[in-house]
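First, one chain by itself: the form predicted on its own, in structure tokens.
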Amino acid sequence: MTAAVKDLSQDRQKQMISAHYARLARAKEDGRKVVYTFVPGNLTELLNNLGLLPVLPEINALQSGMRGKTGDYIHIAEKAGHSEDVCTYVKADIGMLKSGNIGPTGEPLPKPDLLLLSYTGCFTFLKWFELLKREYDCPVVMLHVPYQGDGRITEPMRRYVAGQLRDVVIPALETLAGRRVDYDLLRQQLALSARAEDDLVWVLQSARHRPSPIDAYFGGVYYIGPIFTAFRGTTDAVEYYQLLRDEIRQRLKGGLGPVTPEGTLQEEKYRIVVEGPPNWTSFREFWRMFYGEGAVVVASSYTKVGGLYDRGFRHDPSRPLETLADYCMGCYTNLNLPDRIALLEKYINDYAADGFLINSVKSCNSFSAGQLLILRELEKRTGRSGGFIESDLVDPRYFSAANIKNRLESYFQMVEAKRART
């Protein structure tokens, strides 16, 4: 396989990640203090203002899939007694622990010195972080996020997360740090996020444009990574959102589409809106099945699971536990299904997409689960082609690549189709 064609800040992006596994790898001697913890509702400022480094454990796992690690990790997690039906980020971070713990740069990652857990409409993180305790045997912190059964975040519900963040989440870091908290940094760290957030929407809202200059689901995963992971809040963050900006800016004006492995892609044929995660161990034979057919996806949920900026939220340096409140409680898996559904459907009139594909991600219940009548839903309310495919996160047994280029060929035909009816 050929060399990925990059961008200039993809590969900013790739220093940025590289030199924070670096940081973990060195951080047992450098006397650095570890937190592992999840994308969706991360605290990645305020562990940041204590000195202390995140490790995102499904950060870990997609990034072993993408280097084809996953289908050893997942046999040694099943081996010792993890049932096929668990969520494949959890067993390849299982067998990854018991290979070794190798990190992305190929060296070891260190053990946690505390987890915490943020509990963010999935259920799944509740479980994995006990599995991960009793292999650790290190303390666990739980902030519980409370469910928008009701699509919205209420003041009670505010209130409540923001009292665990000061009466149990902070003690915990702070006596771990040996330090206290610095409101002032914290609220310079949260102005450099709000101002990242906005580079990234106007990036994600780019590709309103026809053609779109980015793909919002391939590419977007790219996007996403600084805020999504250590670098919210940081100086890195916003100057990589700042070069991201300028060169899509510099595509709008050149009427480029986005770049693909194997260079711009020269004709936009479909304009596609995506729920549900990508697959990770075929993830450039995945991409390739869309742009070789001419498609662009030009949202997708799958990007605002660390955060719906999009819907205009930003973090406020004013209120700050309130604010980190809010993230938490607005993350995409937090969202109920007449939510996702609206979403989806606003985003499929934005960005004057042609129709919609569902990857239905077999185990991951917190995207798959109601995704049927998603389907229903969404073709019934905007008259576009809905499509079904069927993958895996990071397990390589369930992605049939046949099967799913058969799918969307078909679908495609499908659009076309109704676009020639029209």
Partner chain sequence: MSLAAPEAPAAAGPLAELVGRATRLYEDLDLKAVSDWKAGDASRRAIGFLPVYVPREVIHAAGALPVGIMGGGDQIEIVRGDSYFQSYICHLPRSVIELAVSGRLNALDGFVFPSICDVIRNLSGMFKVLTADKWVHYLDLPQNFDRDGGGTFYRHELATIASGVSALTGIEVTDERLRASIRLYNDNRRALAELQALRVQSPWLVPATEYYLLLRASYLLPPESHTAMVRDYMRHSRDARRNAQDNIRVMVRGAFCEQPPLGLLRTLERAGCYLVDDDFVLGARFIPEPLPEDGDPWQALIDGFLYRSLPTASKYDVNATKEADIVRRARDVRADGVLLIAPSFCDPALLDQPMLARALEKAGIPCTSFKYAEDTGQFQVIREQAGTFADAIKLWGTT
The other form holds:
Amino acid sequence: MTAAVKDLSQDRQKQMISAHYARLARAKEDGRKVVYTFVPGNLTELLNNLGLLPVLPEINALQSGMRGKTGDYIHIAEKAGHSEDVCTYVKADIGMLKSGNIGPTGEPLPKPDLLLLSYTGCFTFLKWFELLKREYDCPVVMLHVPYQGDGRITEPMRRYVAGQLRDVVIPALETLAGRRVDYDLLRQQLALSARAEDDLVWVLQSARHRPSPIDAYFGGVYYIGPIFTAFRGTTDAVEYYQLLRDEIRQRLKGGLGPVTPEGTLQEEKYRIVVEGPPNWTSFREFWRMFYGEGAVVVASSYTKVGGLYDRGFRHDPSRPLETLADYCMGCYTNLNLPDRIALLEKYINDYAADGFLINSVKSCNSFSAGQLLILRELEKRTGRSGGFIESDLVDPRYFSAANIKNRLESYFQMVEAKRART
Amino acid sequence: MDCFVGIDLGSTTTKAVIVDTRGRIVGRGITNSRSNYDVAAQVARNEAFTNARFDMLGRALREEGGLGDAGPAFEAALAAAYRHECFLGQLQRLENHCRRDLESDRYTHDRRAMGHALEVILAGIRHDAAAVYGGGTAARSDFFRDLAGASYTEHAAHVAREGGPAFDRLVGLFDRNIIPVENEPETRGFAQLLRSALDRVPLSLAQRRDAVAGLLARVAEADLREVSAVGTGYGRVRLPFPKENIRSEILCHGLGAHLMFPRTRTVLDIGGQDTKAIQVDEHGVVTSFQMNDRCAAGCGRYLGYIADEMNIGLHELGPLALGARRRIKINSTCTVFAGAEFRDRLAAGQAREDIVAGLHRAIILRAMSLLARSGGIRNEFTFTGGVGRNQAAVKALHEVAQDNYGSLTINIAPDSIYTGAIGAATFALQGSARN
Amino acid sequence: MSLAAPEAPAAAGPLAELVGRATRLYEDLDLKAVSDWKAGDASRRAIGFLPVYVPREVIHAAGALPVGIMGGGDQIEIVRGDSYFQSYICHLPRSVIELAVSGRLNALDGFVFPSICDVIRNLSGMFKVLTADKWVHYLDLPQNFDRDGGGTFYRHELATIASGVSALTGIEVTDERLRASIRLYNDNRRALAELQALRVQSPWLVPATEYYLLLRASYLLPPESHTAMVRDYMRHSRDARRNAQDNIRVMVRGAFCEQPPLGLLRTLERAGCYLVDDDFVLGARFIPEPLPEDGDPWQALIDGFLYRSLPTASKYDVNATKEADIVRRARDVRADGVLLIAPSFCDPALLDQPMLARALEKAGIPCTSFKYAEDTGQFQVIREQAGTFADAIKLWGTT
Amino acid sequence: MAITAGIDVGSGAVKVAVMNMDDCREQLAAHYLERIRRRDVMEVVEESLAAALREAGLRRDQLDYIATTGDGDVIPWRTGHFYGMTTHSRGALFLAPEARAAVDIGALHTRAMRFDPSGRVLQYQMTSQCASGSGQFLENISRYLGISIDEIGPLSLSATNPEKCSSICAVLAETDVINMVSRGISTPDILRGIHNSMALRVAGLLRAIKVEGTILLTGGLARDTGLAAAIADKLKEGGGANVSLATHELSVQAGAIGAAIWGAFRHHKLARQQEAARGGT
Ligand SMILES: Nc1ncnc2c1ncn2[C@@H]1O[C@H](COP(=O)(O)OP(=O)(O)O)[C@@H](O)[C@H]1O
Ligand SMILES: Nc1ncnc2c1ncn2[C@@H]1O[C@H](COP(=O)(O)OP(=O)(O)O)[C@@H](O)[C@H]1O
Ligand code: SF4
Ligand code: SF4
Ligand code: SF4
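Please give the other form, namely the form predicted together with the partner chain, since only the form predicted on its own has been shown so far.
Now the full complex is given, and it begins with the chain already shown.
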């Protein structure tokens, strides 16, 4: 494998993450407070500023999914009365909780001292923490983030969110931390965030080259890791993205395709844009169905759920609360449907994709409701072939490998046939 | 002659089609998939080759047989006799299996009675078959299992009523032994079967037997060379073909429909266990598609259950439904519950025809949702798959399509069950042209 | 358990007539009633709204008729609606889309989608794409229930609706007009409260389907006509001298959005349950008590939503009081048991169920749960579950 | 003292039980089962009741209460109707007094219920509109395999190497089975594979209602010893040390028996009410 350089950034990421889990495991002894919160619209800078440690239940759920545990967890949650129909992230989390709350490193996760419900782009988050509140009996702080119903962030929306940050969220976090927010530090953190964001965008946009040096979906979910989790606004993140950027620059120079679990992809046969989250329980198998056919994902919307930076938004140190508000309201699932369609259309054109594919996950209404309209509209507007597959995030019952393979094969053959004609 | 073969290994039936170098369909074969996939593919392929030879035979007879007006009748009689011959061969194998089975411990107590009953039943089946192939009555189905099964059940019921062994026991004997029969392909070759068939053709038609004998021998020996084959369908991965000779059934159906009806833009295929909605462009290239998964509700098998429940043949279901007078809305389309739904509604006093028509409409409505998801119905609309043979389903399709998408040309070809195989055969032809 | 009691005699006379009228409105999926109303004056406008929390007063004050959209129930065949939704999304949006693409919503001039879940939220975007020529507004409801925070935000949302509708009608929403609308809806609130009280007291006078049909009528009628209808109904029903049956009293929760088919309500009654409280058609009564009729009418509406609106799974439960609330309510209406029913694939309602079930269990109030879809056609399983539930209460009785 | 009949109208068969009840004794006087097999249900009901009464040596007018269950509420001459889970629980308790839960596996649906020592249903679960794992499905498969229903259990028990059956859908599972046959898998191994996958669902239902103690298998499939064994295994796998599965030769009659018992209960209650009313005047 040509990925000796690649390993550096990956190792770095692994170290960062395991250090984080180690901190969590020691949190209680070290007297540090733990805040559970969600990925989209996370307020990592604020938490770090106050020395609070974040736990992201979604990340736990997806990690459990990758480690093949969610089947059991979901079962446990369903036994406890949860419906088969609802979001499996929630059920995986509840199942994990009821099985001792063992984190991905094998150590138990600390209980929350506070649940920070910043609910961006999905109503299920609200229910999720209502449920956790009943398990942990700790305070919940709600940050209501309005939706971009009309496709833009208005001043009243911004004032509303910034006001809640000022009047509700920050006081609660300060009380918990026992100290005040250090605004100078916050400004520095936000500047670091912006730097990492620049590099992330550069990396994701490298897929415009042919062949693309990255896979913006299967590889992309690793690249966004550090920003999504606990590291935005830290020097760790800045360094990671610099490393990553250097590596990708090398690949570009060498004209190399993306790294796959079986080495560098030799021939880029299809360039695809993907909408929707991946499946975690059969992540490798799913990935293989792409690279096995020579398909490379050149852009994806899922890598924007924790923040959408390629339209120019960067954290702005000069107006901390407003910029955090804008960040929360700007995450991908907070865009209205016409805007999502426009964004995907732009990806298909900018990244010269042969087609686009929607992986519709059963769990997530936030993503899924309306995806079939997205499919129609994109086909109409771009003239490129659209594919549609259905699976789930972490419920192994909803990943039917044979079926998805059948559809993907048909889809790629369809793209091929269409290309041969034009 | 160079032949290109397409094999569509469906969940219910396996279809094979042969095209020649010009893409003309020269042979078709179909069989039950309810057996070993390899065997099914082999049987369908053999049948297609047989069919191709008959195709050649027909042309030769017309051109040089010198039979004049008696030609077509002779050809038909010969074909029927050929099928009859195959049927008898299978029946013989069924008899062998049953007899072997009767030696087992299961029948310690009633071996004699069972043996006797079997004899009576088999005689009955032979008698029925003679009527069917002699042109007396219409065949209930193309398949040995169905044909012999229906006849067997009927005679078994009679035997049981006359004081023979219990009906369930007799039917059990058949059910158990039909399986191996389906897994054994015919061993006799075309020439041999044709010779036997010729012996069966009535004398008046066969008077010129000697005159055509040479011609028959020539056709039987003609060299049909299989240049390449492409497989598709539900069970395609089981086919012993290299990867590049396996095509997705979606593409094959799209292409097949396009070949039959070049103006096709939307294809609906309802098979035994799956339903596909496909959109194609003006070249027959698939642009979008949807198919059901995990749940077989509302597929062809659904009708099978209903027919079983009513104890009638599949092909009788459509005509029955056409007699409906009222529209009944049926919501549950779980295939397995179809029978129960039918019973419930009968008990509630609804008419048989109306219920059956409602069930057909339910299938079509379910297909509509797939169609809608694949992008709706565009003109022209081609309906393929086994359910296309069912007139009531076709009628419901016309109605619903008309109500929701306006006036459309709806194509249903007699060959529609072969759509996927036609596409596959054409892919085989195109593939070898490219190489 | 059901005794072989004769079915209640079919109501005749004015009651039957009134119920017939409500039924016709229920079946009026083409919104003929709205077209007729609009035909009365060329300047009239109608605005469609989805469940639950839509301030109808504002739309009304801007001179438009608020029309509730509840999907097609089991009355339409879904042919094109399925092309917009995967099988694991609830049924309501697909029938709403079916209504829209088949032209049945043409009488409406605009749409309001309140924020109650991701499905309705995304549906607003779909309408923006599909009905680009119409005014489509997503109403973001505050989940922060502070007057200064959420209240200020909500005031802005109300103003947006007011100006959106005004642009269509040419009528500005003045405080005076808004107060007048509040008065009309207050009267409707009083009538519905009386009806609810009657039902709690003598459920046999208010069968579940009739109650339901009455509520649905409010989604098509101007408020004053509906108020009159409700009052007429109560009078006629008392006169009809209906008899009580050996049924248990149940309260239904979780059906606030996608509506159960009428057949399901009938099934529940047939299985031996009187419905004494429910959350069907909640948009018609999410603020149960009259609002202040003087002072700042906007503030009245804001406070109405922040502090007086009924809870659903879509509203954030700040103080974790939903458990206490449901128990109290069940006791208030003297329910023998609670049916937690929810539309299939409805994340909010289904995620709420375990919390509610646990609270009821703790309080010793029997409860059972099941799912439905608006087009559920087979009630066998539901009948058996509800019947077993009723049997258990009847054979051992909690009363 | 009361003589009552319970009629359980199922989708596959009609079951009738006649009970002789007095204050300290519940006695099953007669029982009868008739499969419906595409006949008019009311006709089968009349026939079955007549046959059961004949066996009990009783006339119809000697019955104090005719209780129906299942789909029996279509019977116009019933005295009262009780729902399936009410009656199966009570019937299970009669057949196995130590039972605290029952699973009724019928032709179309599976129901699991937990009850207290008086037969009061505490919690239940029922499968919905999907036929995977139903009796009907098993019947279809056995037909395809050419064996009679009574052979299913013993054959399944003789399996040595059960084949995994993965399809959720009964129709697709049928294709799986066909494939298994052509791959040369033996009938017992196929049956046990199906039983295992059915058992998984049943065990799921049972766990969902948190059963403990003895569970009685009722309904038509209780006679399927292979299925019973598979369920027992699955329960053990799930760590259910304190649960055990029982069957009874009259399990299929549980619904009818339960209905008859509740009929007697209601009869007494109504009689007492009448007496009280008379006493009052
Ligand atoms: N003569 C007929 N009349 C009515 N329906 C038929 C007839 N023949 C086949 N069918 C229907 O077609 C279905 C099989 O379709 P087919 O396309 O062969 O399926 P597959 O491709 O899945 O094997 C059967 O289930 C049956 O319902
Ligand atoms: N010995 C047996 N082994 C397996 N299945 C059986 C056996 N006896 C009866 N059955 C099945 O039981 C079902 C009928 O059970 P029953 O409880 O009467 O159902 P229902 O009440 O729904 O009619 C039928 O599907 C039948 O196939
Ligand atoms: S519904 Fe989607 S966004 Fe919401 S919690 Fe579940 S997976 Fe996350
Ligand atoms: S039924 Fe539930 S999920 Fe569906 S639209 Fe209504 S609230 Fe949303
Ligand atoms: S509903 Fe019927 S057809 Fe669908 S999965 Fe279940 S058994 Fe199969």
